[in-house]
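Given next, in structure tokens, is a single chain: the form predicted alone.
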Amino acid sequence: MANLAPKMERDLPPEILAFLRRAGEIAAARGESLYLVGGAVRDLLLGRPNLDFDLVVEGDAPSLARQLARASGEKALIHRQFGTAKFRFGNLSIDLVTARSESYPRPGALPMVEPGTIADDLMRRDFPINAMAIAITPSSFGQLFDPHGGKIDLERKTIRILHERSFIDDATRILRALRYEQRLGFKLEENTQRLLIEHSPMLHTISGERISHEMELILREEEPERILKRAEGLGVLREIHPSLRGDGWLEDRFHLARQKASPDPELYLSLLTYPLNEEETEGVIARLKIAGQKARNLRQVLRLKGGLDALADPQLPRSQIYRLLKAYPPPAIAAAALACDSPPARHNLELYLHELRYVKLFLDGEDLKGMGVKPGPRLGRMLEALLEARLDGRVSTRGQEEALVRQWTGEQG
């Protein structure tokens, strides 16, 4: 059994190493064994940074979490019914859980859990590379516990499932397998890929909320298009919704999005659904249980796509661009600007996004009332006309705005 204490001392920041040693000492004083598990172990062995630490205790996680949080001057968020807790240590986010075993009453169902050992806890995980633990109690500090050969898989750059029913029990592992494969530059092990393809219809046993969560994690990756392309190639993407594509068009748009800004999952999702028609878009919204502003944004992108012909005129006045786009949320306009094929329309969308929507008048309603304009619809129409004049460059100073108002009131007086 390998001892990683020297690597931990070399690679971990001193304050984090000190925290782990102290946490192990506190657990040992309680008669409990504490382990660093999962992604933090994997990334430590790969030399990749990771500020999300998962700890597993063979004991009482909520009680231990309170004690550890107090020692760090923090407060722990406790979920007693699940035997879990979360707290922070500086920039480090720490999840602490009671070691458990799991069983699945039916495919796609949430597992039934009960307290167990560290071996039980590692057996419930998705892949051997995420099923390793490092002991942090003083008597065995740094000992690597790797019952499923995760370290070998890291060396071979392989994603492998723990058992034949893995994708049947929890089909979200299909999406996680592709996410880790592309993030790490690994390859699916041959039998794992065969079972992934064979069992991809099991994604229909997973709730829309859980699929949506996994899709958001994919869209938070550095190059999500690679995962989506792989998912399409293996027949996985169509099991989420048959209209979705991870093709070259999407690859180009995602790349362009990163050149222009730091895209978020919502923008990526808008680009993913941009080629779809209304029925297909509504199908994706229903499948992924997308609600609220996110759903409205996808519908607005669809609506905006249908009106792009009106924006394709390179001679379109700035006030007309503003009038056509002011009702749309900026995320929808950003998606359309990245996705549309018309250079004039793209220019006009970007002009609105980066300049026109920020144009403000010097005068407001109170100023106009002070100039004799009575409250009511006419005042609102006058402000709109004044803004159009400002957008089109017919006025550019407060004095010019006032002169234009006096001209209008004089004409109508």
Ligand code: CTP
Second form
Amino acid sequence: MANLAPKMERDLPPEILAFLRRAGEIAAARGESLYLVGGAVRDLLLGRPNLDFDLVVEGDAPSLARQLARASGEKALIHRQFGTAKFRFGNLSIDLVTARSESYPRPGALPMVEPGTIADDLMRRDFPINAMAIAITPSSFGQLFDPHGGKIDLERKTIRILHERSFIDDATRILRALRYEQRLGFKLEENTQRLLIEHSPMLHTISGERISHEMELILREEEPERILKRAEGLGVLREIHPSLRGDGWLEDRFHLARQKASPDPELYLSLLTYPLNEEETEGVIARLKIAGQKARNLRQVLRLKGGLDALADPQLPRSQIYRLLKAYPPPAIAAAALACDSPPARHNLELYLHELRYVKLFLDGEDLKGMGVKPGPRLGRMLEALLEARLDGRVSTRGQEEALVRQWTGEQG
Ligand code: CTP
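What would the structure be for the form predicted in complex with the ligand, given that what you showed me was the form predicted alone?
Full assembly next; the chain just shown is listed first.
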């Protein structure tokens, strides 16, 4: 059995190593065995940084978590009924669970859970590369427990499932497999790829919230378009919604988005749904159970797309651009600017986004009242007209704004 203690000493930040040793001692004093599992083990072996630590204890996770959190002056967040706990240690986020075995009452359902051994706990996981543990109790600190050949898979750059029913039990693993494959530059093992294709319709057993969560994880990756392209190629994307495409167009737009800013999942999602019509967009919103501001954003992008013809005029006055866009939130405009195919429309969207929306008058409502304008709708219209004059360059100083107001009030009076 490989001992990773020297590698841990070398590669982990000293405060993290000290925390692990201390946690192992506290567990041992309680007669419990504690393990580091999952992504942190995988990434340690790959030499990739990872600050999300999952610990598994053969014992009572909530009680141990409380003791560990107290030892570092933190508070643990406990879920008694799931035997899980969460706490922070500096900038580390730590999840601690009781070792358990799982069975699936029906495909896509959440698993039934029973306390078990570390071997049971690794058996319930998605892929061998995520099903390794490192003992951190003092008597065996650093020992790698790798019952499914995760280390060999890492060396061979392979994503493989643990058993034939894996994707049936939990079809989110289909999306997870593609995410790790593309993130790490690995390849699906042959039989895994065959079963992934065969079982991709099982994605229908997964709730909208869980699909949405997986989609967000995909869109948080460095190059999400690679995963979406692969998902399309294998026939997986259409099982989420038949209108979605991971094609060259999307690839270009995601690249462009990264060149211009650091895109968040919401922006990427707007680009993914940009080519869709209203019915398809509503279909995606319903399938992914997207609600609130996120759903509003997708609908606004769609509306904006419908109005792009009016913006595609290179001679359009700045005040017109402002008028056409002022009702839209900046994230929707940013998405349309990246997605639209018309250069003048893109130029106008960007002009609004980077310049026009920040233009402020010298005068405000109080100033106008001071100049004798009565409060009410007319004052509001004057401020708007003043802003348009400013945007079109007809006024550019406080004095000119005042002169224009005097001209209007004089005309009225
Ligand atoms: N896991 C699993 N099946 C799932 C979700 C999670 O087996 N459907 C297990 C894997 O062992 C995984 C661990 O739970 O390593 C933690 O899950 P998660 O935080 O999603 O993954 P990480 O491996 O930490 O990966 P990432 O780097 O993407 O956060």
